[in-house]
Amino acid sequence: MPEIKVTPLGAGQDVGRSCILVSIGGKNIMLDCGMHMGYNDDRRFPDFSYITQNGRLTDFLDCVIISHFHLDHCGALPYMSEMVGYDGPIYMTHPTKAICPILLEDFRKITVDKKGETNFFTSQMIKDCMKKVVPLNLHQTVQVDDELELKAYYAGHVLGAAMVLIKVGSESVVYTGDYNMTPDRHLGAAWIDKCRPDILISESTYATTIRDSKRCRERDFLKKVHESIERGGKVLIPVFALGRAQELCILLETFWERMNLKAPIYFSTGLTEKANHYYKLFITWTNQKIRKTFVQRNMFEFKHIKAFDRSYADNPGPMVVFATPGMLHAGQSLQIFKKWAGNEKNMVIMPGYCVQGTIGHKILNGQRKLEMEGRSTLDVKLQVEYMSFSAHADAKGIMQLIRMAEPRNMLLVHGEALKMEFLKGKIEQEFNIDCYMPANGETITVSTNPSVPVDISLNLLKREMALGGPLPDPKKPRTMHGTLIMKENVSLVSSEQALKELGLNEHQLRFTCRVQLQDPHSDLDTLHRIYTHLKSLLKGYTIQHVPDGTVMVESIVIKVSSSAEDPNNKVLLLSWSYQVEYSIITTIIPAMLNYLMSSPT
């Protein structure tokens, strides 16, 4: 029976490094190639000797996929094409192909030149590697070869985020990467088609989280920040360049031209102008009141949010500053993180999921002393905040995308164990499906019943309607008699169509059954009883007394004959074609005898 495999070599009942190897038709692809945030050893990227120890992956893989430009998720690509080795083609969509080596150079100036990491990749590496990647649109179905294709799906979660189905002849899987089933400030909601896959592998970062409304989330975010800037502190919200950090930006810039506030607010420098230029250029992939406020006025052009320099961040007196990465882990808002901790009037809002391991998870989880590096001890006396605008699905999203897709089995990955545990016991429960949770390593195998397309000729179909049989209904299976062919493709044709394209002479199969009764009347007029009798039983049928010494039921022939020894030991002999309904033959023979045995002689 044919199988689908499916193995985390990254986000396996885990939140980072996402990296999903699936074995579908005799192909092998990689879904997202990420890294992980918490960790700066080997452990920061997928273990690609899973897939070889030896040899390029060329070798192994038909194509590698990319889900959107977040370094979760495409981190670890130039490492695993330009330093492992792969020649393949890396599929991604327009934005996330414009916007994804921005960020991958960025995390390499951080790793490299500031930290002074070697065995890293360089910036040749990223311009090599994305030489490789071949630009997918929505919804846009793209042959890889003759039997692997892919279509995109809109994603929400950030601008060129995207959904993918798989499909190998009738097997099919969906990778999500990470969606949002909520519309928000600047893009829309995730959506997809009823594909009905063999698997749905969906992230499940907050699989146990039902939010409240979104409206609820902004009054209080813009209520903190507000008390923080009256009482004279100074507002830190980590951001990832884009996505969160162009939704609050929008939200703050409203807020401060109603309420007419002074207070500076501050980006990371020159990710703004780089976010506008991708947001303007792929104006497409935000949501409608954007499109339509487009010509009028960009949304990504702020009055009140200005360009931040590091010694700004001295300055006395409240400020908001956007400053990149989202997780505290390294970059300009980890620095300065380091100089507003001890103060405690200014307040840190995480408005994002953070990893184990970086220090945004640490002081959300109530750490007040942070060993840094060096040996350094940090006292965090500042307020810390945690306000989920994250864009990923919660578990009510989750069962949403269920819902429209309809998989026959579920998959669940970029998740904490704990709580994916939780949500598959819910998706088994409603919707009566084998729901996995694979760690990292562990291969889940599903088992698939492939569907054969079949082309049917237009003369049978007609035939078929000719019979008065009901009208095509593809939630009534209905049976159609004919002869199946298989040249390129499987095609249900009539026997006649089937003769002439094989060029065959035709043969009519015909079967007999022979009945011995005892009758004291001549054969004539034994038939005659027979024809005279079965007329009156059968009247929807034609039947016929052939002068040739036989009676004709439709296509069933009768004759009589007796033995020269004994002629009233008489042989009944009928004859009909493979055609005809056997409930026929069940209701003549039986109406024969009884009549012939229980008449007069």
Given for the second form:
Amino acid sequence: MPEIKVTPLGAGQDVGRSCILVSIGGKNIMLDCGMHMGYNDDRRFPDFSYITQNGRLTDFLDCVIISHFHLDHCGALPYMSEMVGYDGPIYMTHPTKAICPILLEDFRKITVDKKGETNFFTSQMIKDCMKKVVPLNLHQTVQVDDELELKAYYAGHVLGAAMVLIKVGSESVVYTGDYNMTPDRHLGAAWIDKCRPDILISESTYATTIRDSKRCRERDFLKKVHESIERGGKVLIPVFALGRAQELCILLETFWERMNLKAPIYFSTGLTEKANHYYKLFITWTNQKIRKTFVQRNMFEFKHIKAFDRSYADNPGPMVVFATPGMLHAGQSLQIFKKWAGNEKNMVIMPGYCVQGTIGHKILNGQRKLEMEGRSTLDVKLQVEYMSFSAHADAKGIMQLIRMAEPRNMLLVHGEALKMEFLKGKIEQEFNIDCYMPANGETITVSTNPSVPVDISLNLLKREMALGGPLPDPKKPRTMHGTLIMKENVSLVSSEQALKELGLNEHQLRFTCRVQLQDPHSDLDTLHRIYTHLKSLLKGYTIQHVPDGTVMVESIVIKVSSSAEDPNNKVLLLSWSYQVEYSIITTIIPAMLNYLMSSPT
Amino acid sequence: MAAHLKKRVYEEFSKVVQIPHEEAPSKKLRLSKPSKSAALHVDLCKASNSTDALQYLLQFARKPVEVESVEGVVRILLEHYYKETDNSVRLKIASLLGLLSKTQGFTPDCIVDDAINTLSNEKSHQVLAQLLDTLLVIGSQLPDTPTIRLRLIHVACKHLSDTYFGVRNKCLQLIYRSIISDYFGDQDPRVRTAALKAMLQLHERGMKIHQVIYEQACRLLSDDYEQVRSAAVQMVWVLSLLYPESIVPIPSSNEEIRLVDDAFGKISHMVSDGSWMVRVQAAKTLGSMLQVSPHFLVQTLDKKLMSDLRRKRTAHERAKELFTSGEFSSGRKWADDAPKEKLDRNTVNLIASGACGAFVHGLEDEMFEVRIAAVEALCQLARSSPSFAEKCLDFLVDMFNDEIEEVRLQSIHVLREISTHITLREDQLDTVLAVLEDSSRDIREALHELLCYTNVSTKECIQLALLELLKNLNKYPTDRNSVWKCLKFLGSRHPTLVLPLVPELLSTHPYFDTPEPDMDDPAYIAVLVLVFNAAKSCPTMPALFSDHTFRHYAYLRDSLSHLVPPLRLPGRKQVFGLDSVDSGSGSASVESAQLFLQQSLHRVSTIQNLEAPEARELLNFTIRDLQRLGELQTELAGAADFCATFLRCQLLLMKALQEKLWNVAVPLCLKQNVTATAAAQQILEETYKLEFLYSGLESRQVATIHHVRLQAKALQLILYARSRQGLDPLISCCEKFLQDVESFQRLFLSELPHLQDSFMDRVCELLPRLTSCKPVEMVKILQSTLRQSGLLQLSLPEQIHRATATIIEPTGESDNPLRFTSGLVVALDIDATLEHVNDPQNTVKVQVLYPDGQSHVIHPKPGDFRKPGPHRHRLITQVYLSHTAWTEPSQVEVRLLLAYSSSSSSSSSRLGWSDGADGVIPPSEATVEGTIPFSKPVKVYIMPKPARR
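Having looked at the form predicted alone, could you now put up the form predicted in complex with its partner chain?
Full complex below, order starting with the chain above.
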């Protein structure tokens, strides 16, 4: 039985550092190559030594696929390709390819320039790495080699996020990356056709959550921001540089315009301007509304949102600031947070998921005193709000995707173990399929049942048609005679042709049967009597009296001979080939015997 | 032959036969049980004649047959069948075969051959039909055997050429049932779709679809292909309409539910389908499943929230709770959405079975088409169920923040439609009012319209609404009329809520005099409109007014009488006697007015008996009365106007006929002749107005109008004959008139009996003579009939409305001419409301009249018409003006025209032609086309300047 093996190097029962190895049909594929936000040491990157202890990865991997540009999905890419060594193709969608290097560069800057780490990848490495990238289009089937093919589907989540169908022969795996089943202000909902993969590898960040409708969330968010602004407070919204940030920008921008608000909205760092540029370009990847209206006005050309400068943080009066990174673990958002944390008029809105160990996670859990680097503590007086704006599918969304794709097996990654456990139970109960949730380094093996295509020779098929009967119904199996030949490819031919091809002689198998009986008539007479009797008995069969002293019923041969010593002792010889239906034989013999026995001598 | 046979069959069925009681039935039963077939065999053999045999069979049919003996019984029946000569017995046997093959657990494949064989020798058509029916049953028992299906179809095709309808009918059923539903499982999705569509088409053409298909259709809902799923949704829907109350089992449980509920659940599921076409279809379909149980309906809005396995309340629930506890949501409270109770793992159902949350999904869909469909469906369902309306309110209010304008607009409209069922809470109103700042005029106006119909619960709501409306007025001054109107309704709807706000609104102070507000301030007028309308049903309110308020009231009552109601103010005498009539309770005054109208009409109908001058007098008075009545009672304006116009026509006719000129030689009375001709012309015009300007006419009234028109035509003919312009034209005129008469007869065949004793009645009597005689003679006959014929009585339908149009913009008040370069165009914005106009897209035109007499008729685009309410349209369009250079500014007139053409738009012709006439429109009728001006002209000051070189 062929098998598909899946081993998560990261993101197994964990969020962050997504990296999953898949072996399918003899091909090895790496899905995502991310970093972990919560660590600053070696645990930050996946353990590539699992693949090979020494030497380059190129020999062991057929391709690498990056689902989207978030760092926990692509952060380790330059490290892997340039420092560990990989020269094979890296697949990602066009927007991901465009935006990914910006984020990697930003990440590099923070780590190297700010924290002063050494032995980290350089800008040149990022560039070299990006040269290995092969872009994907949605719904385009890309042939990696003769057998391995990829197809990308829209995943929502962020601009350019894709789900990938990996197919070798009839075996297939779908990797969802991160996806979102509810459309939002700038992205559509994930969609996949009924591809019925052998394994569906799905993220499960919100495995135990069913979220409120998005309109309620939006209204709540706007209300909170509005009230804080009216109080004269400052609002900090830590965001991942890209993705949620654009979503919230569009939301606030339209709200500001509608309510005619004057308080400034800032967006930190120049990186976003670059990114926004790409957002304006990749309009086809956004939702229906933006796609339809961009001719009149590109929604990503913000009127109210300006670039942030560090000095603005001390300005008096209300303001809204979007700052990176999203989990308050480093960078500008943390700086601003430190500045504003002391005033209870201010507010921080955490719009997404926070990994354990980050400050974001701590304050969300109600911690009001934080230990900072250098043993200082920070009193958190500002309000902390949590608005689930993460563009991940909730439990219902995951179930919806399973219903759309109809996989044979299910594999959960990118989530917390306890929550996965729950969802696993639900999936097994609802869909009656196996569901796995491997930990990092644990291998899951799924055996598949691939169908083998067989060429059938046209002659054989025509002959089968000529035999009549109802027209072939593809839903019902039908038996036919033929010979299966396995050479380069498997084919089904008629037995004659097979013999010819193999250069063998045809052998005929015949069964014979002797019946001894007493009959005073001459041989010829007996035979004739048998002939006339059978003729009257078996209507609808061809019965021939052949001059050479045999009677043929279809292909059954009947001969009569008498033994030399006693002419009355007749031997009846029946001979038939193996194809003859047994029922004819069983009718002929007893009928004949009965007749001969009972007939007057 | 067939009829004869049938008769015989019935005779025999209805023959009463004394059945000899079989002795010891219990004992015999036990004996015969193992070999029922044998018993039957004996019985049948015993039967001496066909009647007896039939009787036995009938008896036999009443008892159930065990599975194991079915085949034996069938064999015996068949054996007997071949022997039997009597048709009725064979018929019964055939039907028994069908009955038997339905036995549970019995697979009838063994008797197919026999059943088919019986067909070949059968001569009687009824028996044939019955046999085919049996085959139909057998076929439906064996769904998965293609060979048998093929044979059945073959048999059916062979008998399609039968002469008896019953046989052909059964054959076709056999073919359609076995063919089409078998292809539901075809390998190719296109074939599956086509099969479903064919079935739907059969349904549309009145063929009964069987419930058996339901299961198949449900299976197709999860097909791989969207067209199939889409068609399957329709199929399931159709079945749910056909068999709403039948019971279907829920798989994997023992429970059973109504089919319509089951279908509703399944279609709800499709709202989260992968293809948006299917989603749209599903969402639309849900709206028309009104028979679904309320329990299921509520589930569509339910989406159980949870967070880390703990139940969470939705924001809607939270808002409601805050409201009921009297505290407005601060949004400040930390973790007020913190999950409360712990959920049991096993009860959390992630794939919502059935209808759960269908609309929550639909309203959040990416495609606005789906969202609109969902909103519409919500509307339809909410209209039929007040409790559901209450529940879906939150969701609709949420939709006001949709990103697509169409969706927002649609949800506002929907909310208006269901607003009779609901009362808005303050937080909901808040969200609603936020939309007033929308930059789109359509949205704002739709919202004003909504606020007119809205009930609110507290005085804070009123204050909030007023505040937002004033803000709106400030921001968009063009909304003035709409805002005022909105406040008028808001005031009259909530007098008690306005009362405590009055001092604040009018900024009065107990001790100090406050400055008198500016009377021209639209905001102040808005406040006054609100207060005065509330004061109408709140007599204590005027006591709170200050002096200037009373003065302003008097001013506004005059200048904006449609917005300010009459009030009984203390210390003031009633200025108009009118007011007291109006302020009397509405319905009673309408009734009395109605009575008055009827009486006037009745009085007129006695006119036959009066001498001419008195008759004329009476008509004059009645017309005056009716006109006045129309002014006083707006509800009856249409009817009163209609009657008045009709009577005026009669009056004109009467005058024209009463002239003494008829006895005088023609050349002596040219002048009178001219007035009579003018009268005839005017009557003709009035009849067109009568016919096309009023909606709600029934064919009786249309016939009356046509009748008057015919009289006018007759008058014209007579006058024409008197002017003596040669014989040839006269002949053609006579022919034309006769054609008119004929077409009248054809159109109003059903109304002719009601026109007794009228002109037409007599003409019809004389028609043979008229057609044969010479024109001159014909004219003479007509003249005498016309003069002798009396007044036609007018009966009134329930509701008559006159089409009216008011041009709101341009107002015609501007003194600044629109300047533009001659030869180029200037766009003039036109904003008008139309009431009671049917199909305005085709009938309403804009006419521009230049001072030099030149006139243009402009057809507005269909998209320029909006429909803010029932019987109401709004025309917002631009017309382009252009002219050569003028020396000084001058005025052009703009007015609206109602175009008509009797061939296409007259309801009469539609009525007349519907019953089978082959649509040959008489030429005289086809050519009548014209326009009726139906709005007051508005003058616009323009100035085309010569182009500068």
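Values in this document were obtained by computation on a predicted structure and should not be read as measured data. Numbering follows the first chain given and starts at 1. Here, rigid core means the biggest group of C-alpha atoms that superpose within 1.5 Å across both forms.
Once the core is superposed between these two forms, does G88 show a C-alpha displacement of at least 2 Å?
Shift of 2 Å or more: no.
Aligning on the core only, does the CA of K559 end up 2 angstroms or more away between these two forms?
Yes, the C-alpha moves 2 Å or more.
Can a Cα shift of no less than 2 Å be assigned to D548 between these two forms, given superposition on the rigid core?
For D548, whose C-alpha is compared between these two forms after core superposition, the shift is 2 Å or more.
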